[in-house]
Amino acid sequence: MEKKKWRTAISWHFDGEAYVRGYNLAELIGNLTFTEAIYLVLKGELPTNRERKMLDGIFVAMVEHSIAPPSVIAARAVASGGNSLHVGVGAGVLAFGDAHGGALEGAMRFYQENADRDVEEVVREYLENGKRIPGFGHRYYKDYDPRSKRICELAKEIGYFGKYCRFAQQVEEWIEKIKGKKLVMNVDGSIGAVLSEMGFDWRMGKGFFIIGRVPGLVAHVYEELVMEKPFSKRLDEEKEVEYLGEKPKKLPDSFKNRRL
């Protein structure tokens, strides 16, 4: 049989009915929560109650983090330019990168590639080579990240605190021992450990952040559209911009009145 160009194991139509991972979509409606449906699509199987509860907690932890992150600034600025809601939300998603939203994927990869090694050796290797350890450190939280604390508590409550979570906590301890300065395990660090416990591949990391944060972006763009006037996000050049370029100067005569 000839191999076809596109292949998928996620969903298909049989006899005019939509099926997701083998389950009739119409039957899932009203019987699965949205989180359970997300788990099914991503993992290919129905979740247990504890898997659903853990993923619920993870998505709630990521849903919103105020107006300052680059994604929200981008989303509201683009909406301010006179664009519709989906364009603003799309701009917000495109603002996710290594410094904002990418740490979750980085943390998952770090854990999955190093959790079976000696913790001190791993931390020293990263720090001595000037490599940043993803999932640790936060601009505002210095003692602990309250979201991370709660994720770890929930993981313990429902049985998802295993080798990756213990490794993450030991990494935090060794960073402080070696640097003499505490870098808290942030929300990406804790969620990355738990998602690793749940068996998710690190390459899904950015996807989880997108799923969790899009509702917050929708709320911000909607708020921008209904509360603010278009172009409201324009900078005040006198107060907010420092010009570093050339002073005004004349164009050389050799560039004037030329035939181009």
Ligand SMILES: CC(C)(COP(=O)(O)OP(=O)(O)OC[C@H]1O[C@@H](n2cnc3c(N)ncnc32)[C@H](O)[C@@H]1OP(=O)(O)O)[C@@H](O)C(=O)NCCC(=O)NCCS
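For the two forms, the rigid core is made up of the largest set of C-alpha atoms that agree within 1.5 Å on superposition. Residue numbers count along the first chain shown, from 1. Only residues modelled in both forms are compared. Predicted model only: the values in this text are computed from it and were never measured. Compared with the form predicted together with the named molecule:
- Once both forms are fitted on their rigid core, the CA atom of residue 246 lies 2 Å or more apart between the two forms.
- Annotation for residue 255: C-alpha shift of 2 angstroms or more between the two forms, rigid core superposed.
- Every Cα shifting by 2 Å or more, across three or more consecutive residues, marks a moved region; comparing between the two forms on the rigid core, the sole such region is 237-260.
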Second form
Amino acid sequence: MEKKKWRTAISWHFDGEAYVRGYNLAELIGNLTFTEAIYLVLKGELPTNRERKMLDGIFVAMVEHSIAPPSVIAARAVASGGNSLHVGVGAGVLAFGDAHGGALEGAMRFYQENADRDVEEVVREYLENGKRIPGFGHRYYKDYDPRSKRICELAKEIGYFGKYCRFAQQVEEWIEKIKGKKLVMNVDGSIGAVLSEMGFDWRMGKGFFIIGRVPGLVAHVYEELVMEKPFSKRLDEEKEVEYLGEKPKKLPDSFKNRRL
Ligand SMILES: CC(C)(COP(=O)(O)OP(=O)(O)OC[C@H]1O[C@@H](n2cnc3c(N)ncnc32)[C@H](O)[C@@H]1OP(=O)(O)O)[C@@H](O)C(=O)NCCC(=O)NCCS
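Counterpart to the form predicted on its own, namely the form predicted together with the named molecule:
Below: every chain and molecule of the assembly, starting with the one above.
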């Protein structure tokens, strides 16, 4: 058969109806939870109850985490510029990077590439080269991240606390031993370990954060649009900004009255 330009194994139409990963979409409605449908579309198969329960917990852990993070600042600032909901939410998603949200992908990659190595050696390699270990450290949580605590408990309860989770816990311990300072396993660190236990490829990591956090971004942009005046996200230069530039100075005469 001739190889066509585009290829997909995700969904197709048969006899006028849509099929997702081989299942009739209409039949899935009312029979699958949203999380089960997400699992099906991402993994290509129906989840077991355990898989659904774990993934449900993961999405709940990621759904929202205050007005403070860069993605919410970006989303609300863009909305306050007079843009519609999808533009603000898109701006929030674009703010996900290595330090926020994208750390989930980094953590999954870190575990999947290193979990069979000696943990002390791996941690030393990062710290001695001034490299940040994705999934560890937090601006607000300094003792423990309550989301990670609960994710690890849930993983233990339903049998997902395996080699990646143990490795993650040891990384946290070794960072403290070597650095003399605790850098908590944050939500990306714990979720990255559990998603690795569930067999997800690290290259899908950012996708999980996007799926989990978009509801929070929608709520924030909606709130900005209905509760605040346009342009509300303008900084007060005097109160909020430190000016580090030049004092006012004269433009040289040679730049004035020129024919350009
Ligand atoms: C989240 C983060 C930005 C918080 O940074 P922070 O508030 O500046 O961190 P702290 O003040 O607690 O710690 C700063 C010190 O720890 C180090 N550090 C912080 N996170 C580190 C990490 N993940 N790996 C190695 N070292 C780290 C810093 O280099 C700094 O070292 P120094 O004191 O020797 O200069 C940071 O921990 C980080 O980049 N983590 C990795 C990315 C990540 O997991 N992000 C998801 C957050 S939910």
